[in-house]
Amino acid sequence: MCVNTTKEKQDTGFIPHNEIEEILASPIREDWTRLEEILSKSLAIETLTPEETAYLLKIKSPDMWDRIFEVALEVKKKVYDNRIVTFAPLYLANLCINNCLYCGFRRDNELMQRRKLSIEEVVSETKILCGEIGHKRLIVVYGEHPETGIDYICDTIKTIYSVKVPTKRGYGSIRRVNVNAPPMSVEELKRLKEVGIGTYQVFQETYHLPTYEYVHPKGTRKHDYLWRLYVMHRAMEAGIDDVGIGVLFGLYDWRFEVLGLLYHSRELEKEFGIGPHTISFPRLEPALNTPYVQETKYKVNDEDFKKLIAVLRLAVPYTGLIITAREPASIRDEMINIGITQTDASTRIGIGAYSDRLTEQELKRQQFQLGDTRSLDELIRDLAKMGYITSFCTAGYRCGRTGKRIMSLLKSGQEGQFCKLNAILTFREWLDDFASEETRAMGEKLIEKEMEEVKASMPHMFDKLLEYYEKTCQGARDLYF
């Protein structure tokens, strides 16, 4: 095994490029016994080693891949049961000082219509998201620009939390705001913590340093690989123990990126005892006046996309995996049956697009082109047909089930018990307040099945669940375990 030189450690931090390339280049002998040894480790909810993960990545046998897909779903159900968490992205601005070659928001893209939302517009967008559509979680997205710095971020998050809208039976509100924002200092991250965010999400985009520096040109803030790489260390220091990592697949070899995500996860576990709460893996999508997307030779096809999701589910078995509306509906539905636990719906990524009631994508206002524009109602109905209950639960963040505590609960399978109960309650809320008649009827059948499962597997919790459930049917809101 190649040992990193001091120079490489300085350049690439905890992502050992030479070691990763050696691991990926080493041949394997496909062996069922070895495969089952690795899969049994995943089923025990243990993080895989780079060598074990690379072994999975190198497999060619279709039968072995079928087994990998089967166990990936088994691991997902063991940790997360049959729940899918939904959210909506809210883009606050498309102002940016960076010049990323793949991004429609890049500084030099003169065709992009630039603006940021005012506080009044943030209220309008939030009212639609929580009062008409029924979302309880948002991921708010900010570019890197002086006009959308930490003061603006904190003010807009406080505004979002303040909005409450009457609904059919109760009220709509955003109970958890996750943040996708540029890397920040410890002092700025402490302010984010104080404002009550959920997950702090920063994607490295690519862990391959030469590619990273090429697609993020010199003279921009984002060119600094290590500043971005170590942001989750700073977040932990600031007290934010719920972080999300990811890459943009299509910038470099997807196998290298999978191992990069694994090394990042293992680094956080080693240093802080807390791995990433979520991992995301968006693929490059067409964007306005962005030729790089068509030029790259590293685009990930659907078959490899399925493989990398399965391997990540097995390599970091406790973490939530997020797939977004970048992907078409058919791909999203298939990947949910491999290992996905979170996805968005009713998605609009143009600035102010929810209030403007845009039904068509307007590339002059958005970062990239969407693949799936299903409404939340449509997605929930489709998930119910597949046997998945949509969870709007945000209780863990108010009960202290974050950081090391949630990691231990996830690894032991206990977190799924709390979440199953809360999923039923929040799903009932949503059906009463927002669902179409068709979706409501289908959802109620699913709730009956879920209640029977709780009665059989958690009889000691059933009476309390029934009490909370009846109160929810009568109009009570935000009851949780």
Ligand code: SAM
Given for the second form:
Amino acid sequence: MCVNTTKEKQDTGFIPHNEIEEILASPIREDWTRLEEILSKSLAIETLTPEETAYLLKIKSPDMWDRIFEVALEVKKKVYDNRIVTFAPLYLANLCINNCLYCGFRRDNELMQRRKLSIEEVVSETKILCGEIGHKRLIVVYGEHPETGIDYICDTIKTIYSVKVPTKRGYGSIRRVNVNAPPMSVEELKRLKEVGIGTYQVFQETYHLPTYEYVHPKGTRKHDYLWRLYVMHRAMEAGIDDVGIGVLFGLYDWRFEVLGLLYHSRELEKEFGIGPHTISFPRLEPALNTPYVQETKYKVNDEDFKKLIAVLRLAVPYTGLIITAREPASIRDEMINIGITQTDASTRIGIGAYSDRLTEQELKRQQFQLGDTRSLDELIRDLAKMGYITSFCTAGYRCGRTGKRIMSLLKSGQEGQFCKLNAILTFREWLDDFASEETRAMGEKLIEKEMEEVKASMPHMFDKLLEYYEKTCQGARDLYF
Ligand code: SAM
Ligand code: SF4
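So the form predicted on its own is up there; where is the form predicted together with the named molecule?
Below, the chain from earlier opens the complete complex, with every other chain and molecule after it.
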């Protein structure tokens, strides 16, 4: 195997480009025994090696792919059962000093109307999200700009946590704020930790250095590949042990990027004993006045998208996989049956768009166009039809179930026990406070089934669950295990 050169090590950190290219280029002999060996490792919730992952990526036989999809779902069920976590993105600002060729927010896009939310506007947006729609988790999104630096980020997150809105039976509030923001220094990350965030997300966009440097032009802060690549190391140093990584698929060869994500996960496991809590894989979407999106030759088609999700599920079996409303409903539903564990709904990505509602004007303030505009109520109903319960559980990080602890719970399948109970309680809350009649009826059937399962599989927890459940029905909120 090719050893990384010193120069390359300097340039690409723990992403050994030559090694990855070599692994991808070496041919394989398609063999059921070898395939089953690899799949059994995933079923044991063990991270795959680059060679094993590349083996899966190189398979051509449709029958073998069918088997891969089947086991991917099996692995997901083993770790996450039939739960899907939902959240909403909240875009705080579209001011940006960077010039990423693919993004509508890039500095040189003169057609983009720039703005950042005032604290009053953050309150209005949050009230709609937690008081009308019923979200409990947000991912807050920021560009990179001095006006929306760490002070603004911390102030807006504190504001979001402070909002409490009366609902039909109880009250609504945001209980977990995940953050998608530019890479920060350790000092800044410590401040972020202090305000009590959930996951800190930064996508590398592409792990391929020449492509990275091309799409993030010289002279911009984002041009610095290593500053971004090592942000999760800095996060861990700052005490943030819940991190999310990702790739923007469509910038470079998707197989290289899957291995990039795997090397990143393995590096975090090796250095800190904790892999990524989530992996995201947005595909490039059209954006206002952004011709690069049409020009790239690396767009990922639906078939390959399905394959990359299955391979990620198998290669990093414990991680949460996120698909967003960038994708059309049919794709999202299909991918949920392969490996997805988290998704958004009632999504608006314009700045101030939850309060404004979407107008023609609003399109000039959003980063790209959405593929799925289903409401949370519709999504929950569609998921229920597929047998999935929507979980609004945010207990994990509030009970210290993060970092190494959550990793070992996820790997041993024990985290699922708490999650199952919390999913029932939070789903009950949501049905009582926000559901349409039709969704409520479907949701109640699902709860009945879940209760039966708890009774059978965790009899020692059943009485406590019943107690919390009855209190929740009477209007108590935020009870969790
Ligand atoms: N500004 C921060 C950064 O770049 O890290 C975070 C916010 S940025 C708005 C969030 C993510 O949006 C980026 O990391 C990128 O992957 C994604 N994105 C940008 N342009 C996109 C496009 N045209 N289609 C889909 N996703 C896009
Ligand atoms: Fe700015 Fe992030 Fe968009 Fe790049 S992806 S232009 S850094 S908002």
